[in-house]
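Only one chain comes next, encoded as structure tokens, the form predicted on its own.
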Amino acid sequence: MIPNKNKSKQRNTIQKNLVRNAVQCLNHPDAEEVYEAVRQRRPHISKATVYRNLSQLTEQGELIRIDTGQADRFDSRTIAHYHMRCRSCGKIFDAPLPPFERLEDRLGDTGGFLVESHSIEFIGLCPDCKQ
């Protein structure tokens, strides 16, 4: 019998709850904020393990990976949906409004391109940096 080589990424461990529970708690965490999360309840992990983790969780599906040109952050809500991002203190929101279901498809000719999926950010300021 030939090892599952991903059955590693399938278990689920201690340190990945630790990762998950981190994200879900905290809002649109970087992969730092996660690490320092999880070292309050675990101080000897490794900063690998957690961002071993984060990707983990990301290829399964249990989280989104946000782009933000940045430091990428992580989000525990996989339903589609878009995000706001304070241009001045970077932090990131769910935005209030419903995902367009087949926005690809309003493309009309794309020249070839194929269109596998789309993500929209507003970008602004939150209520803390308007002050």
The other form holds:
There are 2 protein chains.
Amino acid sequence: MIPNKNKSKQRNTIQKNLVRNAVQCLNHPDAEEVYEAVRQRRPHISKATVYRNLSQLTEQGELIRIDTGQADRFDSRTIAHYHMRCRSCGKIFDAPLPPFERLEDRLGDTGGFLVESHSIEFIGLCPDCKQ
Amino acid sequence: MIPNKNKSKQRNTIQKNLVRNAVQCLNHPDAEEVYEAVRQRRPHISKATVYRNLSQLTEQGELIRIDTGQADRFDSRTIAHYHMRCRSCGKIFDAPLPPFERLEDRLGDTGGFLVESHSIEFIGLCPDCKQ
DNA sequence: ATTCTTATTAGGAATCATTCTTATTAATAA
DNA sequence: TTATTAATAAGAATGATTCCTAATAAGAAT
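Next, give the form predicted together with another copy of the chain, keeping in mind that what was shown is the form predicted on its own.
Now the complete complex, all chains and molecules, led by this one.
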């Protein structure tokens, strides 16, 4: 594990722990869902605090940010894996597919574009939205 | 080609043609870039008109909407292909990789999630942002 | 334990992309 | 040519997210 250079400056706050915990307990929640969950225990928390902590935890590599086209969603499972997104409700689910190890190597001439990583998203309908 | 049921109600306007043309000429532009391009020829066009036409053309299948985490970008190349996104400037480039034909079939148990399609995005740095 | 430094917070204002509203205009059908 | 109504311009409204500022509170130093 690589020690975080900035770690010395980071403080452990009740709010940060509540945010961290909410993401772990909920299924790929967005900021609003985290906010509602944290509010149960800390009614006066600010939405900005939730957003700030989600961003900070993501920067530190503790969370993954999932861009959905709507509100971003967050994932505490940081090992490589893919997602399925419901095109109706926007919810995210883990995809049952092992990660491609070196998909980047299969690319042809990128014209100078430096490829660092990839992501795969499966789109469809979740069990609820299928009706 | 499948005839569009709603086609009978769609009208050809100068604005729509300018939007269509701008997307074809620019490289995966966002709405703002299309707006600026169209404005050269039609200074009084409204931004809402650009957004409305981009959405309409996307619904009709004439364009593809690329969700980037920032402003959406648009692509007039509608055959299946993947993209590379620059994590610095957000620009989109076509990925030199033939599409997986039936990647959905490789999935394990989706738990009732109906998978309809997939997309792959390569993330990295474009030639300009590499410096 | 008390004090100090400064990261973090609450709450609201601000921003950015996008959509909505409404009176007006213009493309196509009759 | 006239009638119908989709599309437009311009600005207001929305939703997600970030910024701002004075007040608070971790963690370090004393």
